[in-house]
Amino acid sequence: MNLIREGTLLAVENFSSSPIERRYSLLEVVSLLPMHYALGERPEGYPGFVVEAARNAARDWVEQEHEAMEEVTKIRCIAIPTNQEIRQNSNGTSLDVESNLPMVGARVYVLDTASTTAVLNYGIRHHQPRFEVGHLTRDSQVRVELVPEEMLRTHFAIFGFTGAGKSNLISTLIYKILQAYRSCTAERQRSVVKILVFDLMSEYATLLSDCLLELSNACIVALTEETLPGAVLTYMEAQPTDGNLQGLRREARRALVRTTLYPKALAAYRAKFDYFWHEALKYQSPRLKVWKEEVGDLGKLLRSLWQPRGGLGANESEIRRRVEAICGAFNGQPLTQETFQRAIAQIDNLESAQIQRNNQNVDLLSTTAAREAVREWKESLQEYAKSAILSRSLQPQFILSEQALLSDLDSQEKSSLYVFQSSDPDLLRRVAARIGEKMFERRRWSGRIEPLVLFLMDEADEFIPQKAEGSYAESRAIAMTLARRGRKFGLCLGIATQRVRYLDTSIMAQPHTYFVSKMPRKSDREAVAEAFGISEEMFRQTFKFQKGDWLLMSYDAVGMEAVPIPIHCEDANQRIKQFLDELEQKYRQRSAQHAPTS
């Protein structure tokens, strides 16, 4: 029972074997159960007999620790084919595609650590960027490698119940992806990757703090000024000649230490995050910025936001004529506070407008559908204005413009990491949709496919739900575009959620790589099983998973395709703790060097 666990690889001679060449089909154990035939599968009968049989059964397991001496004790295993086989002949041993079925009744061999490692990583070419995603849950010596380019280009998903460690895994994957591309210099176009994290819960400032400082082109992007404490905005407004600049920076980082969300494992390290914010708020090269839309054409924006659903009633032609008149009045107008207010005022007039019909004054918006369409138009414009306008005069180095972001996402100079946060979830969804749409159009027109750009949506049920309206519809639409058509332009999608059954199933079926942990709800398991084509039997092993254990399934990114592999991944919290300890040590060393001497 200690040797044979879920994930164990077995070799069984198959029908293609011959006197000059032995061929062994490879299978993977997905479920096992210790059986004692004195008890059977369902112990029933007189309780005294059953209890006595159970005592003897336990003694049989202990006494047969090294060698089976009783026929009544067996370990029943369920194994699935891996579609691979081992060939042994005079030229040596090789791995190939399975050529025939395993022989019924043939001896079964258990692969050792070295053989298991070779099989699991067989399909990975050494010249491509790769990293160790984790080790087998049953054997820490078996390291499982993953090819990030294949995982990103064909999309990936992370599914697990509360407490499984989804955010922790995302942090680990991002860190290792960036490390893999940094270490790959053989092909320049493949040595760069761009990662955009849409952080609904504002938790990745801590979980990616090391990446945000170590990567030269990385930052947290606040979509509105309301997302940040007032002390931070005051510091961002300060002139370089301000004599109290260091004091403002100190107050800003203290405010961020107080308001940042910490995982339970990092709560004790709260004070040490002051060193992180000290570095992240450097005046000339900050890692915290505020989003700003580019100055554009308000008339064109108004037309794009006008999206009525269905008919508008008897006055439809007049409504559309007046809407076009409003749009035309703002053709070429910049996106400023003043132009937005004028446009909103004209929409207000439209809501109260009347027209003559049959010699009587009647409301222009005479139907519920018409009133709803105009109301949504106005609300969409107001939401857009929140991200398009900066009410405070921040210094330019603290601003990330849309054009600067789009240009960087097409640049192959260096890898980038952007963590988008907002106090308004609707705005976060809309900005994700706008960036995705513009990147898709840029790549489609230019024909570019590099560098890879990852759109990572944590709490994905808040971005791609089955039923979507408003900002939900916008984020779901771009996720659909990326999932179905983005891969040929190097635009990749990553999703993570605990509420699988609420996801749009057509999007959920697109990823080729899945990380799955405990999912107590049967409906969630059924949704994943249908998307990847696996049985309920394979999910049983996830019920025993500890935090950090994942069932990895991939058609492209691992050496053994389309076969579930139970792995244990590194704890991102330990990585962050080590990073903060080293950061504190460096800070104290610098302070000691600059301390006055007597």
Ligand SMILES: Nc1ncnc2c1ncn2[C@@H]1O[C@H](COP(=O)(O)OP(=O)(O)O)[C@@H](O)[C@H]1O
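Positions refer to the first chain, counted from 1. Each form is matched to the other, and the largest set of C-alpha atoms that superpose within 1.5 Å is called the rigid core. Fair warning: this is a prediction, and the values are worked out from it, not measured in the lab. First, how it differs from the form predicted in complex with the ligand.
- Once both forms are fitted on their core, the CA shift for P81 between the two forms remains under 2 Å.
- Core-aligned CA deviation for S407 between the two forms: less than 2 Å.
- With a cut-off of 2 Å and the rigid core superposed, D556 has a Cα displacement that falls short of the cut-off between the two forms.
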Given for the second form:
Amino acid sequence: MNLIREGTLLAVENFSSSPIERRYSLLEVVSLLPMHYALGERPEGYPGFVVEAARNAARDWVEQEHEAMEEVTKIRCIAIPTNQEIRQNSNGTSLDVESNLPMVGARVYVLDTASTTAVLNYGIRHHQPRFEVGHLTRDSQVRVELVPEEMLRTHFAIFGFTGAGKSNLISTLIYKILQAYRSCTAERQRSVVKILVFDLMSEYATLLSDCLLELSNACIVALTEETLPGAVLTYMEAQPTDGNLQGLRREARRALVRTTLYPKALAAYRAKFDYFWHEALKYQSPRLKVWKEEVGDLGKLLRSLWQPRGGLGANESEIRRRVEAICGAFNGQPLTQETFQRAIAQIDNLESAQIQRNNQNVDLLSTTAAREAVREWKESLQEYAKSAILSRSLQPQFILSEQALLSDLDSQEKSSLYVFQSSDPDLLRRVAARIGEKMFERRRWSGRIEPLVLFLMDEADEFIPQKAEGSYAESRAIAMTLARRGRKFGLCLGIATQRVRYLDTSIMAQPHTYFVSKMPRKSDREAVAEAFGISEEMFRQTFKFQKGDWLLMSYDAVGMEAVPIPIHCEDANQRIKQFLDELEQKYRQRSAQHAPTS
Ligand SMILES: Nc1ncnc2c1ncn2[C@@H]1O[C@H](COP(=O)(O)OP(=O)(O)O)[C@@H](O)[C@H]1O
Ligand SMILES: [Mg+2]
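Could you drop in the structure for the form predicted in complex with the ligand? We only have the form predicted alone so far.
To see the whole picture, the full complex is given below, headed by that same chain.
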């Protein structure tokens, strides 16, 4: 029971074997059960006998530990084919596609650590960026490698109940992907990667704090003014000549330390995040920026937001004329709170306007469709007005413009990491959709397929739900486009969720790499089993999983195609703790006047 576990590899001689070449089919143990034949599978019958038999059975497990004296104790293993075989001949040992069935009744061998490692990582070529994603849960010596390029290009998904460690795993994966690309020395062009995280729960500033500082092209991107504490915006407005720049930076930093969300394991490290935010708020190269969409002038924006669905009734031509007049009035006008207020006031006028028809005063917006169209127009304008960029005159280095982002995503120079956060989830979905669409169009026009751009959506059911309207429809549409057609343009999708059955079902078949942890609901397990084409039985082992244990299945990214591998991944919180400790150390070594806590 201690030697053989789920994930153990077995070798059985198969029918292709011959005197000159031995061939062994490889199987993987997926479940095992201790059996005592005095009790049988279902202990029924006279209780007196059953209890007595059970007492003896328990003794047998201990007394016959090394050798079965009586044939009553057995461990029943269920193993599935891996479709691989080991070939042994005078030239040595090699691995190949399985050529025949295992011989029934033949002796079964258990692979040791070295052979298991070799088999599991067999398909991985050494010149490509790769990293160790974790180790086998049953044997920490067996390191399992993953090829990020394949994982990204063919999309990946992380499924598990709340607290299973999905966000934690995302942090680990991003850290390792960035590292793998950085340390890949092969002379290949494709040595950078671009990662966009849509962070609905605002948890990745802490979970990725090390990457955000270590990578020169990395930042947290706040979408709305309310996303950031007032002190931060004040600091972002400060002129370089401001004598109190350090004082403002301190205020901003403190506000961020107070308002950031920390996972429980990092709560005790809260004070040390002071150092992180101090670094992240460097005036010349900040790692915290505010998002600015490229919308040109207000006239242009008004035109782009006017999107009536269907006809507007009898007054249609008059409505369209007046809408165009409003847009025209704001041609060339800048986007400021003041111009927005004026535009909104004009739309208000439209809503209450009356016109003459057949010598009678009637409402201009005479149909529900017309009223809806104008109301939506106003609302989307109001949403824009919430963006931080409008009411503040931030210093340019604190702004991430859409143009700058898009051109960076096409640049081969450096890897990048952007963590998008917003106090308004609708806006986060809209911005994800907007960036996705623009990127897709750009790549389609240019025919560019590199570098890889990963769109990562944690809490994916909030981006790709089955029933979608409003901003949900927008984020779902782009996720579907990326999943179905992004591959040939180097646009990749990564999703994580606890609610598989709330996801749009057609998205499920797209990812080629899955990480699956505990999922208590049968319907969730069924959805994954069906999408990946495995039996639900495979998930039995996940019931025993601890935090950080994952069933890794991949068609492309691991050495063994489509064989579920139970692995354990390291705890990202430990990495962050070490990073913060080192950062603190660095500050202590510097002179006291530079220390942020002074
Ligand atoms: N690989 C791991 N090793 C140890 N503990 C982990 C691991 N992954 C997650 N945890 C623990 O579980 C907690 C919840 O993880 P989290 O990633 O937030 O789960 P989820 O996103 O699935 O809800 C973390 O704060 C951490 O303490
Ligand atoms: Mg999470």
